[in-house]
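Take a look at this single chain, the form predicted alone, given in structure tokens.
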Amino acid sequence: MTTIGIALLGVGTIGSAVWRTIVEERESLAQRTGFRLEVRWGLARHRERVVGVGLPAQAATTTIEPILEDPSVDVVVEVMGGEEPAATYIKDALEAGKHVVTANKEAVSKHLAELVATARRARRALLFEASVGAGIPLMVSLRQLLTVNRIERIRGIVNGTTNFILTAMAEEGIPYQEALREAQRLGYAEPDPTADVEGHDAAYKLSILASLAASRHIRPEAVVRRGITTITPDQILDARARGGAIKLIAHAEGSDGDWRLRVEPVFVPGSDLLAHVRRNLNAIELTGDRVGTIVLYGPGAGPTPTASAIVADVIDAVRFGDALLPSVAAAP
């Protein structure tokens, strides 16, 4: 039995879910994988947050230095969110000889090439399954497809908040602001929903997927983006009358280095599977030159699905190391 020492950077909703998953599944994971997971550190702005999750007081830190200096930490799990200091912490952890698992779509989308290069130099894993379609085995599927296929198109619903809002508007006949308040009440939308409803979140995720498909870093600024805030009930009703639905669609298409990316609300006909993706679920189409089009569908967010993907990445990081690093060149 091999013990894996873990440090959590962030103990909020996702970090605490990762902690609970490790505690609750420790014995079954050990039996299935041969690895026993032990959380050594929890980083937060206040030590009380770490202790409140259930970690012992001696595991709490407000700085990353003790984590970087601890040889018993094998994997750093970054679930702080936001670009900084998360991106710097990821790089520091790799350079300190730690594998890194993250769910941070903003940091990964903006710094992917640099972080992959750092991981390659350090010969450490950098895994981010939970950054896009948290509960969907998307990166695993994409990695397998890229072994043989050239990915020609990526298309899908990658933001559960906006899909919930658009579903509520269509099925309950309510205006945007009322649907947003309902999403916030249920915890599907943040108090400040800008990143979701203006399409930034979807653009980050599309940037990551397209970068992997193109084998070069396509930054989120390259995504043509339009959110859902101007969608009216009349437009929703018109879409339903035509037998379809309005969805916020992330779309990337290209070949030979020429990729075009956009995120925008569009009419999806009823004959299209994406028209029937409801509430906060995600669905992503991947089209390869040999396999054709496959569709991956499931929960795109939420503490439990995200924690599931993160813990699986922790196991894979130790098991495979830098062998799973993608080929992503820096942006020209």
Given for the second form:
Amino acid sequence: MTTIGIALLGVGTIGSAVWRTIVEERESLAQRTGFRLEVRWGLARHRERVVGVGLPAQAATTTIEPILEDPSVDVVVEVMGGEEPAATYIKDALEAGKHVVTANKEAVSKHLAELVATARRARRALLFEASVGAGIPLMVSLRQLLTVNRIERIRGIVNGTTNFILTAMAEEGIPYQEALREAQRLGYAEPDPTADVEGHDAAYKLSILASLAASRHIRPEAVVRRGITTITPDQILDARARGGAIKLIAHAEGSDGDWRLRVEPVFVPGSDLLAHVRRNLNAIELTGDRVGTIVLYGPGAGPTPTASAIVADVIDAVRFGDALLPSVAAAP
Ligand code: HSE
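Provide the structure of the form predicted in complex with ligand HSE, given the form predicted alone shown above.
Once more the chain from above appears, this time first in line as the rest of the complex follows.
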């Protein structure tokens, strides 16, 4: 039995779900994989937060240095969110010889090429399955498809919050502001919903998927983006009358160096699977030149599915190291 020492950067909703998954599944993970997972550190702005999650007091730190210097830490799990200091911590951890697993779509989408290059130099794993579609195995699927296929198109619903709002507007006949308040009351939307409703979150996710498909870093700023805040009940009703729905669709299409990415609310006819994706679920179509079009569907958010992907990535990081690094050239 091999022990994997883990440091958690961030102990919020996702970090505490990772901790719970590791504690609850420790024995079954050990039996299934031969690895015993031990959380050695939890990093947060306040030590009390770490202890509050259930980690022992000596595992709490407010700075990254003890983690970088601890030889018993094999994998750093970054679940702080936001671009900085997360992106710097990921680089520091790789350079200190740690594998890194992250769920951070913003840091990954803005720094993908640089982070992959750092991981390659350090000969360490960098895995980010949970950054798009939570527990939906998108990176695993893309990796498998890309071995044989050219991916020509990625199209889907990658933001649960906006899909919940659009579904509530359509099915309950309520205006945008009321649907947003309902999403906030149920914990689907943040108190400041800008990142979701203006399409930034979907743009980060699309940029990551398209960069992997194109083997070239396509920055989130390259995504033509429009959010859902100006969608009116009349537009929603009109879409329903035509047998379809308005959905926030992330769409990337291209080949070689020429890719076009956009995130925008569009009419989706009823004959299209994506019109039937309800509430906070996600669905992503991947089109390859040999496999054709496949669709991955499921909960694209939430602590438990996200932690499922993160813990699986921790084990793959140790199993496969830098062998799973994607090929991503720097953005021009
Ligand atoms: N705010 C995101 C969503 C969370 O609604 O999809 C998961 O990335």
